[in-house]
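First, one chain by itself in structure tokens, the form predicted alone.
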Amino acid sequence: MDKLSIEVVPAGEGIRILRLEGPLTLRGLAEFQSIVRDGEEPITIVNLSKVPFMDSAGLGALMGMHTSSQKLGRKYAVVGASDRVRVLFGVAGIENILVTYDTVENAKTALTEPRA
């Protein structure tokens, strides 16, 4: 699959999940951009289970993902990342920047507790 499709899931209050299937690249990099700038829920999880790999577009817009949210004071987090795609997070110096989670449901977990 050389093409990057991106599904927007509601998944309860304030949060969405985009589902991306195939890989993040150069190519599909605009509508990943736009999906991610236009939405307004505090919290945006972003499920890589079906994304084989990615370039390093890909992991600038993962990148700008996490500096905008930080701006903004909202939450995200990146979730079911293949070994690959952590093997490239460590080359590239981000797997202690990138909020990372296993599962969709720890994120969510992780990111709707009250902070103590």
Given for the second form:
Amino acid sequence: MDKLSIEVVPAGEGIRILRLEGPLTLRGLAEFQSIVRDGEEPITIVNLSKVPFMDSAGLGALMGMHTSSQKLGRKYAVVGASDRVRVLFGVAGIENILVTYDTVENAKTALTEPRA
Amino acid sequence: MAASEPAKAPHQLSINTPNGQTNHVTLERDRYALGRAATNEFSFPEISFLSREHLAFEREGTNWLVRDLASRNGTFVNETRIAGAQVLRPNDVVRVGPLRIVFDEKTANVDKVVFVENPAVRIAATTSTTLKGLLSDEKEIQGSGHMQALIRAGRELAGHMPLEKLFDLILHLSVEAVGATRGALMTLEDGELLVRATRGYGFRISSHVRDLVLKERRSLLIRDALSEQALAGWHSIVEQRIRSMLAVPLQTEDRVIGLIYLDSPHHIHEFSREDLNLLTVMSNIAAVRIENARLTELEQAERVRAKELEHAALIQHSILPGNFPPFPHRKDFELHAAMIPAREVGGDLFDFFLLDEDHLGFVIGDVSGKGVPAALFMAVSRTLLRATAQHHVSPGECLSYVNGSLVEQSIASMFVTLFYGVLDTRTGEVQFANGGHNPPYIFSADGKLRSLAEKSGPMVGVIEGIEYGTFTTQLTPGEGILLYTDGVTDAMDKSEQFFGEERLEQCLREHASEPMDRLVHSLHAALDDFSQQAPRFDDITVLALRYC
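May I ask for the structure of the form predicted in complex with its partner chain now, the form predicted alone having been displayed?
To see the whole picture, the full complex is given below, headed by that same chain.
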């Protein structure tokens, strides 16, 4: 199976985008977690548009990001999830828990908007 | 191990000259003097700041000192003028006029060896040999000194040691065998040369030499190789003078795995043809030894892994119920379950237990991750759920409690998906809660299916304070419920197609009338048929329960 590669793209204004390519599974877990952990930026956008599928460990990594963001007062968004990955979010019951947007631009706008 | 084992990291000086070059010197003697006079080890006649004999670096026990030799302009350590001598610590900077000398500079090692494209290597002046040529003429290895070096190498390389230590020892033996001043051992990893051990610094090796060694397996003895280089640069100090060099392949029977490069200032020691022959044979012994050491390390890692998987499988098996049929005296329901572990052991779990005479609890779950951590998490989840269920709480309350306990233990990013149902064996009513697990199927003997799609909440063990709801469904006699983990639907064939829900439903329809054990086996057989020899990434678990 293909390997996961992660490209970190600074997107200005305290935002970084993690561009994932390949399946997010147990194999790529450690790298993903350490990149998420090491970020200084208050906003992280995870682009999954090139992630064909993920396993339970990958889901766990996203949930780990969700809970640590809450603890640290940071923001994150998951964008570009494929249908297959969306179904997985649904089955796992986290489709309304994970912060998801269709596109990077939508996520950026929503996350940088001052709170009402 | 013999006494001649290399000492741990030898001390070094990094000398920054006024023209911007840095020369690295490994401190191997007991004293190095520096000054304008040509008699100094480091001689800089051009620098008028210096006295004829300005300062000396001296070994004192395990320490190194810098001693000012009553110079006119003084010697500065970390910008403070010293009187007499001072002990040096790593990264101390000794300054004398335009010269800056750093003791044991802590820098990355990446630039220790540089390959240069257009050096003044006069290949005409080289002597070259190959291992093959040497082995066909045994007379080539002559002289008692060389024989002893070989015997010593054979003896010292025989012991077991980690690879890094082995690289160091091989280089040490090579340097000593031919009396070289400096050396580097490099290995080929994915087509790239990696520096594994060095004595000395600042190697500039011709890429042409490298290619001859690696591609043509030639052993090279080169004279005057860097003469033009030396003239172009700052040539006052010993390090930059004309060199005599040896470069030989590290080769096993069928391939080249790296190279050893040694050199020496020409005027101190010029290598001979015999040195070249000796080093060629030695490097062959060394290469075989490296290959063996690598295999040993790989085997060890593989053994550790296998042991760990064994542990994980053991945990899993000791936790999951194993005796079927589990309740042979009961005629009001029929139950069977089976798990086929993945090679890496996922964290699938299933369980069932009578809460009282009329209530059967049944569980399926899938822990994120693999191996021992997943197996342990699975064991904890199963025990928590079973213990909570005994208190006759509703399935939703049960998951809420298990969730709270698992979140509290907060195991980084691990979770378990859980489906927990309770069958009332008098009425066929099933109360259930689903925390992020695949929806089960209700099936009738004639092959009609429906999905139990109600969700109580997300997977269990991640988010604090979730209240999981309880749902109810009704089974009529003859209807059954099939629970499965995503190992079923995510099973792949050789072309990486998933088994998927459709094939699962098809298979369930076909075997819906069979006894539960037959149904479970048929499903596993269909999966085996589908995936053939394709690797299995996840545990495959199925639990089937029929209300009679």
